[in-house]
Each structure stands twice: as structure tokens, then as C-alpha cells.
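Take a look at this one chain, the form predicted on its own, written out in C-alpha cells.
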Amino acid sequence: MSSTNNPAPKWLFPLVLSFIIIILAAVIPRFLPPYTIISLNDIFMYIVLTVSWAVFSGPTRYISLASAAFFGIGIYVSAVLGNVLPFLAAIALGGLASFLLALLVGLSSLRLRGMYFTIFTFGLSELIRHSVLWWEVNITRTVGRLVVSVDNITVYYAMLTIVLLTLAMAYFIKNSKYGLALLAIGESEEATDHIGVNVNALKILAFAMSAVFMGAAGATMATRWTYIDPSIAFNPLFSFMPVLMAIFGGVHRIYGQIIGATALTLLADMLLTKFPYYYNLLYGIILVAVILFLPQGLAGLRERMSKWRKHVLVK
């Protein structure tokens, strides 16, 4: 009798490795300190920026500013309702705003291309930044909030569940046929149109769903902070970081966008605590080589790598 090897299904591997990293990230809070429990935090928080704004912007090319907005909204949804809703009701409730916001955005800015969509969505940023401030002066008579706080460890799961959706979207949108509708758009918006789909209805539907977690984590990240105003809640670096993190990693690559996030977020933390006089400096020059010398990201230099170990052993 002869015997065959049937070798695994190449989704094994990745699905066994996720189960094993999600298991490891729901117990390890209970072991480390308070700070690294803070530092997974903010690491989670730019993981759902940038890959929430990979999910619009990698495949479709349209290069949106706009997370400053999203995420504020969810921090104001935190900040005001926080002291009359349970935490995940307003989680949810930012996530909600974040998308309608998103959704009216799409709806009168979609239309606009390259470097105009661009301006317009960091203008829409500052705009609504602006207009909070001025309510706050002129109506409410204050400027920014207390927030209602709760335990970091609680943060820690809620930004991690939020992490694990924020993939699984990502996931789905990049392997179902909208996300090869997302990058026939970003090649040739004209053709994509000409064969059938409903471009705009795609293009709108996909940039709400960028900005729902976006908010859910400007919600969530809120409680951490005893008070906010207009300028945290609305901080530009929110639409900036996001993009740096996904061109640092591989904007077209899921894993890519984490590293980029993850590394960026930690050696931002420790450039800041050992050079807090060169941190800008030195973060800026980092980041202008890694643009100029690796313009696919980290994600596209193990390729690259990949591709000439093969090469090498084929001669």
C-alpha cells in the first residue's frame, strides 16, 4: 500500500498563529506592569488608524487626512456622553458618529481627486476642530471636557477587541471582490465605471467603514484622559501618523501596516523619553529615509529579500 503526504492548507499556518497571538494578548495584562499596559494602548490605537485608513486609501489611491475628524468625533462622543452611558454604549455611539460623518464626507467629497481630495478632507479636520472650539467658547462658555476614567486594563480589551474587528474588516474588504473593485478604482477609475460597478456607491460605502473603529477608538481612548479640548481631540498628528505608519510598514500589505504602526509608535515613545530635545529631528530624518530608500515599506523589503534568496539558490 502506498501512502501520500497531503501537505496543509497554506491558511493553516496564519489561522493557528492568529489564535495563538489572540489567546497570548487576552492573558498577558493580568502579568505586566501599568506602563506597558499604556504602551499596548497607544500601540492598538495607531493599529486601528492605519489600518482603517489602508482600507480606503491603499487600494483606491485617494490619500485622505480625514482620521483627525473621525477619531475626535469619537473622543467628543466619550467626553460628553460618557457620564450618562455605559462605556460600551458609547463606544459604540462614537463608532456610529464617526460613520455618519463619514458617509455625509463621502457623499460631497468623493467626487474631488488626487491632491484636492487630499486638502479637503485635512481641511475638513480643521474645520470641525474650529467649529468645536467655537461652540465651546461662544455657547457652552468652557474650554474642553472632563472625562469619565476607567481602569487601563479595561481599556486594554476594549482596544483590543476593537484591534481584532478592525482585521477582520480589513481581511474581508481585501480578499472579497470589493476589495478588487477598491484597487481596479485606484488603477483606473474610468474603466471600473465602464465595466459595471457603482463607483461612487464603493468609494463612499468604503470610507464610512474606514471611520467606524477610528471613532469607536477615539470613544475608547478617551477614558484615559482626564481632560480633553478641541486641540487633543483633534490633534493633526491623528491624520498624519496613520499614513507614515502604513508607508513605514507597506500600505498594501495588513502585517505591514502593523509592524509600521507598532515600530513607529514604540520608537516614537523611545525617542521621546531619551531625546526629548532631537526627538522631531531625529523621528523626521528616520522617516525620510525610509520613504526614500524603502518606498514599499518594511513589508516590501522582506519581499524583496525573499525574492532574492530564491534567486541566489536557483543559480
The other form holds:
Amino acid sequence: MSSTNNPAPKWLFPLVLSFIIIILAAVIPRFLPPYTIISLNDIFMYIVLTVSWAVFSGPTRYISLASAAFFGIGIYVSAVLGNVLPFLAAIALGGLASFLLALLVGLSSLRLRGMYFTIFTFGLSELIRHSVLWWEVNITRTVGRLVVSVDNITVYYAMLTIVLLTLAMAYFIKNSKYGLALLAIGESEEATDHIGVNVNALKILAFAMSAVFMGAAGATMATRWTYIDPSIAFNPLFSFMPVLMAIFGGVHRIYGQIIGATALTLLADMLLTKFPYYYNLLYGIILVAVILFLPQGLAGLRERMSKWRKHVLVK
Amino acid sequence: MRILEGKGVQKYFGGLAATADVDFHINQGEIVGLIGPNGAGKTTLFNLISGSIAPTSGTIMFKGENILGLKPHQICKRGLARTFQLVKLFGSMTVSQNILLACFFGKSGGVHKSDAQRESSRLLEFVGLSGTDGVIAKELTIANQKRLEVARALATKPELLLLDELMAGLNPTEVAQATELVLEIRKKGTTIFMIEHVMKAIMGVSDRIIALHYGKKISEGTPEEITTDKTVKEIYLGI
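Moving from the form predicted on its own to the form predicted in complex with the partner chain:
The complete assembly is shown below, putting the previous chain first.
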């Protein structure tokens, strides 16, 4: 039987849509005011952090709060080596440093489960922050560093590339047998081990892979801030935001994670400028409301809508 | 030929011997039952064989290789699979995803997706779960969850299958079906070592039975020999 009679395959629409978005994203900066480009860069940054975080923590349910450490390492690589290395090399090194750090974190937290893993990763990021601070105060006698500045458009294209690479990685892992195995780890680690999956190796590797682009994004974004110190680079907010954004948008769908990161970045931006005094209050209320009424995140909205529509039609 | 042979297998939890100096062997193609009162060390012995826990001392030879101390995934890849006393499925995943994963990572490994899918529907039919491919695993009845766990274990292509209380919690009809399934699995060439409390079932299917008590082997023999064994009668059967 020929396949010409079949309707367009279901992946065609998203493929075309993402193609259009990519083209648009590549052309758009020359028509935009600098402020918009800066906020686009922010959105890209949070998309990378959120999607990367969800590569490991989404399926396995190991909630990591170490994103700030991986992001911050990238920032520091860029700050220390930015003036001796070309921009691209600094980004690549930032990703590599982050990968290696994640390997170490993964190896040292192998036996920890659930809440213990979460607290350990959080403690570790704080430990790194304070160690770097101590090092700077006592050894190099500098607090804070200047980062070689790179113009917004270059940062924009670098971030766009990192976003696309992150999405590609997330997509391929999710749709591979390893993605399925990560989901299985979230269900029963013991059973996963017993059907032939090297659980420890897979966990560590997935964790390290999820850190690569966080580091690369850190190295890129550092050039935009021009000045950094440990409390900027390892700001715990970079650990918490990806978790919130992923939950806000929908942990189990990549598009949900993208929507979550975009929506919360824009929301924070808008609230901060429109309601500087009630910013945190409003932000909190909206977060709580979404998590309360949409446990599946914004991505769950679509399923809800179609259910509701069916319900109404039946009546 | 002995496919599995344990010598002096010991596991201490603190000062308590869960299994103390157990010697046992399973021949290729056999169905061997493992019985004993609660806390006798049956599941501990299974956990030692499948690599879930590390032994205190002893050796377990599987196809001539000492597997004691290997990780569960390494033991699985050598052709030894198991089910669990309390079913451990990937509950939120579909029935077919449960099996596909075992096809992908089991003994043969590197299976192509379309082959794995074919294997999955073949196995589902074999255990009597045809047509449930897309069902979320935790929505199956307990009897069907147990069947799925057997199918998942079989998907790794084991030469030896450990069944930990396959019949527990099943009604008489389901017990009969499960017994039938065990015999079918053996017919296909897989050796079986099974823990069971349902006496009628285990006496019916086993070639040989090993009885444990307080971590020690108290008796071993054909079902007839076991049912007439004085120690087993006193300790376990309570006659």
C-alpha cells in the first residue's frame, strides 16, 4: 500500500513551525531595539537552564539544585580566560568545565535519593560559591572580576546556537532508549538495574550532559554582565528558577519547558517594571495559582482544554 | 549440567545470618522450588543471586563463572533475570514500554526498535496480555501486573529465571494459569528457580525443592521426598 493517502505525519507541523521560528530568530536582531535583544538573551538563558535541568531531573525525579554551580563555573571560565582565549573557545571550555564538575557531583552523590540528593546538590553549589569567594579574598586578593565585553548581537547568536543545541540534545535523549531508561529510573531504580541498564553510569552521564550547555550559557552570558563576583555567578536563583520554570510550563514536555522559561522571564520583567513594589508578591501569587490549578503546568492546559471541549460537546 | 551453583553462601545483617552457609545447585532445564517459613532467607538468597545485595562470603557460579559481587545489570546481561515479591513495574509507563526497555538493554542488547516491538507483542501474547500494549502498567490487575513482570524478565532473554512468589495474591484460577505459564517458559528452554508459598502449585510444577529455615538448608529433594521429610513437616508444613 502506498503512503500517499495518509494525512501529513504529526511531526510535520512542529518541524515546519520550528523551522520558521529558527529563521525568524536568525534574521530578527537587526530589526530590534537593543532592549528587546537583551531580554531575548535572558529568555534564551533560562530556556537553556530549564531544558538542560529537565533532561536529567525530569524523567529521573532526582531534583537537582546544582544548576547555579554549573552555570557559575561557565561564568568563571569566561571571566578568567576571556581575555586570553577567543569567545568561542571560552564558551566551549565553559561547557567542558561544567561537564567535568557534574561528573564529580554525580559520582559523589550516587547513593543519595530523593530529598537527600536535592539538599546535597544545593549544599554543593553553596560550597563552591563560598570556596571561590574564599579563594578570591585570601589567595588572589580580588573580589569580583571584569569580563571582556562582547556586543549584544554576538551574544544573541551564541545564545541562539546554544539553545538549539540544548533542544537537539534534549530531544534526542528523550526519544532514545536511554531516555526511556531514565524514565524507568524514576519509577524503580532496582527494576531498571535488573533488566540490564547500568543505572549508575546512565545517571552520572545524563547529569553531566545536562550540565554542558548550562556551562556554555554561563560563559556566554558572563560577557554581557562585564563584572562578576561569586555571589553573582553562583546566585542560588539560577538553581531554583529552572525548577520553577519547568514545573510552571510542564516538566514532561520540552515545549512545556520552553513555554515555562519564556513566560516566567517575561512575567518577571513585566512585573518588575510595572509594579516595582509588589513585584515579588504578584510573582508569587501567579506561581502558586498555576501550580495549584495546573499541576501539569501550562503544557497541561492543552489536554485540559480538549477534555473540557469534549465534555461540553457531549452535553 | 549445572547452570547455577552456590557454595557456602552467607549474608549477615549485623549479627543475624539471613543465609548461613547455603549450598545449592540448579540444573539446566529444571524447575526448582524454594520454600520455607517467612524470614527463612529465601528472598535474601534471590537478592544475592541477582546481585541486589552483596554477600558476606561464598561463591555463586552461573554457567561456570562466579557472579557473586557483580552488579544486577551485569548479571542480567549474562542471562539471569528475576521478578520481585512485590511487583516492581515501571508503573506510569505503558505495558509495551516496560517490555521494550528490557529488550533494548537485556542480554542480547542493541536490538533494533522494530525487532523489539515485534518481540514485545510476541511476549505479551505468550503471557496472555495481548492487546494491552498501550495500557499504563499500574492500571493492570495485580495478576496481570505479575504476568507483565514475567514478560519483562523474559524480554531480557534469560537462560535462568528467578520467580519470587509469582502466585502470591492470585485466586485459584489465576494460580492455575500461572502454573501453566511456568511450564510453558521451561518448555521454551528457560531454567526456573522459584520461591513459592502456594504448596499445591509448587509441588505440582517443581522437579526438585529446596527448603530453607533460619537461613539454613534443612532439606532438598523431589516434591514427594519433601512432603514426607520429617523436619520440613515439623517446621514448615506444620503437620
